[in-house]
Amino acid sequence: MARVLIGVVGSYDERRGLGLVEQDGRQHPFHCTAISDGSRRVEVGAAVSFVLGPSHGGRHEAVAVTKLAPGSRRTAVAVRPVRADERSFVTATLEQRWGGQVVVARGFPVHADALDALVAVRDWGERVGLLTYRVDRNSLEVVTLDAFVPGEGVGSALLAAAGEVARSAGLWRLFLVTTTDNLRAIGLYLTRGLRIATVHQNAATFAREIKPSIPVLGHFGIPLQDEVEFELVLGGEGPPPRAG
């Protein structure tokens, strides 16, 4: 499973957009496009969190490089499957962050508390994130994704772990849907290599008919109307054939 690591930027060539992160005596290369805030710049000596992931050339390098704020908790985070005795934690998280155990995904109600799930934990066991998912034919759909602490790479680690689950099962793609107001999450998805697959117009409006507690206005006062579907193509057997 994916693990959030903590390191220091040992070198960075701004002209080439290439750098090295030093961690426990090891060096991991990274590209400027892997810097999570989109700035494409980072100072040598800066403390960062990151996840090891495959690069375009096939080797592993640092991705989701996140600059740590001064005084932030610089501790490693690991991701593992949720245990059977943690189901009450899943239910409580969904109640707190999603207003209930039912999530409307692409116009259909989903009991997210019954889905497979991954949890992000610190070294001493503190849970700092949760992802629920389901497999539909040859795709893995991320239904909910919550990072309890911002700016420490938790969301990136959960997404990377979900990608590992999908790859190990030979699935074609990982995908998820979010609303157009979720700008922070959209930035995360784009920096993690996901691309916009389609826009579901008025999907949030229709979802409100199923779940009236969905607000009319979202973050930054943006109306909740449309949903954006992001996908990461993994390979596998390819998309299902079209009917007819």
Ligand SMILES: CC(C)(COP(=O)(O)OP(=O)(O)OC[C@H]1O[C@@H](n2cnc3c(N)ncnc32)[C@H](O)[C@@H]1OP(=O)(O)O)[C@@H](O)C(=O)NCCC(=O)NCCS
The other form holds:
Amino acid sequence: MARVLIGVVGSYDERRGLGLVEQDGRQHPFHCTAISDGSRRVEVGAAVSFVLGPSHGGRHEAVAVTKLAPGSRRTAVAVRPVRADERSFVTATLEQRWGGQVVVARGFPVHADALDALVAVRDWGERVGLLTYRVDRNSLEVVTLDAFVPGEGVGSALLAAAGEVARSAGLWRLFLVTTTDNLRAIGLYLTRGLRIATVHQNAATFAREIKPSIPVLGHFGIPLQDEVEFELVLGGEGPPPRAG
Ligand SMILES: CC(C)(COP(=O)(O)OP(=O)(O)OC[C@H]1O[C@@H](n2cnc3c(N)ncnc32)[C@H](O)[C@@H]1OP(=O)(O)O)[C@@H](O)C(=O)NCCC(=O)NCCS
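Given the form predicted on its own above, produce the structure of the same protein in the form predicted together with the ligand.
Zooming out: every chain and molecule, the one shown earlier first.
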């Protein structure tokens, strides 16, 4: 189970690319590559969220180190795999947020209810987010990502946990697609170190033929036509996936 923790940067040596996060009196080392916006820079004293992951030396270090906006409402969230007895929760969430069990990504229908899934939970057990994913060749594809409470770090926590699943499986990359109107999701991905891998022109137009409930106009009246593919290259074992 990946637990997203909140701490403060206690020290950071930009030249060596090494720092320490302090959290509840504990200190966790981190490497500059763990800073999720890819900047390799963070100020001492900055509030950050992070996940503990194994380091090369077999100990734990902070990864997915994410700078928090001043006054952030973030609270600690744990992310764990969905249990077998929670399948009805997955089905209900997909129904409510995606209009059914089938989502269309890159022009292909996917039965998201049959996929592996991660759930975000607060300390008192309240479920606050769901991510479904699948592994194909050496990539992990995030198929759906939903935060039930906006702007409290749930989307970031789920994304960081999926990154950990992919990293610990030695996969090459994590990727996902979103439509061009989803500025909130695009902002999330770009500030968490993902990069644009490719643009699938007219993928949303094709998707509408499979799932007519997909609207013609999205948020802000932006036409739903194209899908943007974002990726986080983890550089695990094996060659990069074939293009296309
Ligand atoms: C996209 C989604 C998962 C984000 O989850 P969230 O829990 O609100 O996200 P977080 O609180 O972890 O992170 C918010 C980040 O989004 C970005 N963001 C938020 N609002 C934004 C906006 N209006 N414009 C650009 N970026 C924005 C910022 O980078 C922000 O980070 P910051 O708080 O450090 O500044 C959530 O909005 C959601 O469930 N949307 C509906 C389903 C969906 O669209 N899923 C993704 C498509 S696959």
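All values derive from a computational prediction rather than experimental measurement. Positions refer to the first chain, counted from 1. Rigid core: the largest C-alpha set superposing within 1.5 Å between the two forms.
*Asks:* Superposing on the rigid core, I want to see if L20 changes position between these two forms - specifically a Cα shift of 2 Å or more.
*Replies:* Comparing forms between these two forms, the L20 CA shifts at least 2 Å.
*Asks:* Would P29 count as moving between these two forms, using a Cα shift of 2 angstroms or more after superposing the core as the test?
*Replies:* P29 C-alpha, core-superposed: shift of 2 Å or more.
*Asks:* Look at V9 and decide if its Cα position differs by 2 Å or more between these two forms after superposing on the rigid core.
*Replies:* Shift at V9: 2 Å or more after core fit.
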